[in-house]
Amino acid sequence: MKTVIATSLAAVLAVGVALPAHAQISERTITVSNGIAEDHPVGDGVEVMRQCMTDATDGAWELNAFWSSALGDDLQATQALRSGTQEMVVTSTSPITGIEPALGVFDLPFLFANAEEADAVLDGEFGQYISDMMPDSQLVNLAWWENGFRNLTNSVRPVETLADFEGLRVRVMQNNIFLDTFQTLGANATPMAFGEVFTALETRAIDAQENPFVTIDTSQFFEVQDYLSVTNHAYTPFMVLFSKPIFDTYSEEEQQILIDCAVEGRDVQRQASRELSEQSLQRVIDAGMAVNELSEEAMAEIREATAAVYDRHAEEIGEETVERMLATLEDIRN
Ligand code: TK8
């Protein structure tokens, strides 16, 4: 009798293994949006995701990408994910701290010293700790991509010292910590969605904005800004967020494909971001922007002036989150 059962079990297993490789894969059309232009390095990452999905599903999935805030700004698109009306968004963390306050930890001025630290934090235990918070907001973070180190542009004067920030009308992301940081520097800070920034600069409704070189380049800010000051005052991550209401309708195999393809896209996107960064700096110089570095003394004064931002926002972010971040950085640096 035992032999018969064993034989039958082996037969069932054999049949199970012989099922089509994609028995748990349905035909799907996935929409992804973000606020920057397609030629930004996010475009490289999305293209890798698209090919990865095609390969993993034998063409059963189609990835449709929308650029330059065509489906709304970061916050609007993220809300669409939460309601299950859109699948995916590549968004900065800063505009969505109203949804998950812990994301504000990444807005603390001068937090990361370099991209290697950022990668180690985001791809390690701390990044997972933050990603694990997102399902409570009906969101799944598939991977951490790179927006990058932020630098100041303006149409009034070179910013070479702390005093040069005084009175500059600077657009900041809709985020209390950025607002506080630039007000502390003496600027007149205005929160604004990214999609409105170019026109606001063009009409001189504002004097300044701050973003990585690749964004200043691919969003053509060099057309409406004269000065670029290399402040590297914050590093913003991108999150590749997926709608949890939709994610939960996917099979485990499909969910794993989403994660694997977002991680594959991450590595290419970060590399493209870092390779394009120097090219973008040269392009904005060639376009006529006056670029200045700040002296060590000036940067020390600016860091000192903004240090108090950490304490003022630790409670709002979450004391544990801030402490874990600082402990993680200390481990990485020692
Ligand atoms: C693009 C934004 C943008 C961000 C900003 O969707 O708002 O300045 O840096 O890149 O997320």
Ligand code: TK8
Second form
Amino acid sequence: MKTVIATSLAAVLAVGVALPAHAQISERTITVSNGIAEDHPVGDGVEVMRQCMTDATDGAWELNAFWSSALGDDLQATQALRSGTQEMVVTSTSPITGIEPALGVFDLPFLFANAEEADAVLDGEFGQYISDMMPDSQLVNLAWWENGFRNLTNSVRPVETLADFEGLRVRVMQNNIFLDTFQTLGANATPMAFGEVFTALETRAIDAQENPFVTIDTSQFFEVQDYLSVTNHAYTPFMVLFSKPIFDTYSEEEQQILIDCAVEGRDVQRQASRELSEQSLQRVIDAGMAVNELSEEAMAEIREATAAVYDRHAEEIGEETVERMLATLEDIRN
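Can I get the form predicted alone as well, since the one above is the form predicted in complex with D-xylonic acid?
Lone chain follows.
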């Protein structure tokens, strides 16, 4: 009997030693939403994140994705995270500057020269500085993904100089910095929800819009626009946001799985975004859009014209945030 008891006790102890590896992982169904279609590079990132979660939890977690604003637009979804009624959203920073004004720093015109600069800023100390602000708004930023550089399309003329912006009726996001930027360039900037843009272009209620190549392609703007000018006037990142009220109920091990899987998804999503961006540019050219790049002299004049936008919005963004961003970029460039 003593031998049996000793053997049983040893078995229990062995199980007890083995359990802690997954003892803090519960079965969970996690909802993630976003405003774009599943064939966008965000879909690649979400799929990697799903597989990562499955592997890390031995199948205890299920990640359910909802696309094309099926659960509401990005701002509505983000508010659901804050109230703890939804777990996750992949959203651009621009729609949620009303929640955290510091995010407006990414809307400043001609901020990043290339994707490498953006990666260095977002994955470094500055990106963490912004992420550290989010819990005050009941949000946790798990990782920075990519929306990409925004470019201008229109149905009037190629935009090759500052003067070519004059009078263009350009749809912009409902965002003060974008509105100010295009008004400063001489355009007639019109705030409009994205879902209304195609029809407004088709009926010529507006002349122009601005978005990354992938969005221009997948939204088929080439059907109602003749010219694409490679302005790269703004780089807008995606944030993989998680509800802090729900995050706080997770064990430390579970929280780390969320972060690790979002970062794993980030690397694939960015690569897919950049590859698809080049493919999208070629598709719109093949569809008949005339594409032009601007000369260095023209870009210098345009950047100089919009420099005042930084000063006008520094207070609402936060002067420290703007100064940190510019100092970080200077360090990277040096």
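Residue numbers count along the first chain shown, from 1. Between two forms, the rigid core is defined as the largest C-alpha subset superposing within 1.5 Å. Note that the coordinates shown come from a computational prediction; the quantities given were computed from them, not determined experimentally.
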property: Threshold 2 Å Cα movement between these two forms for residue 220, core superposed; result: yes
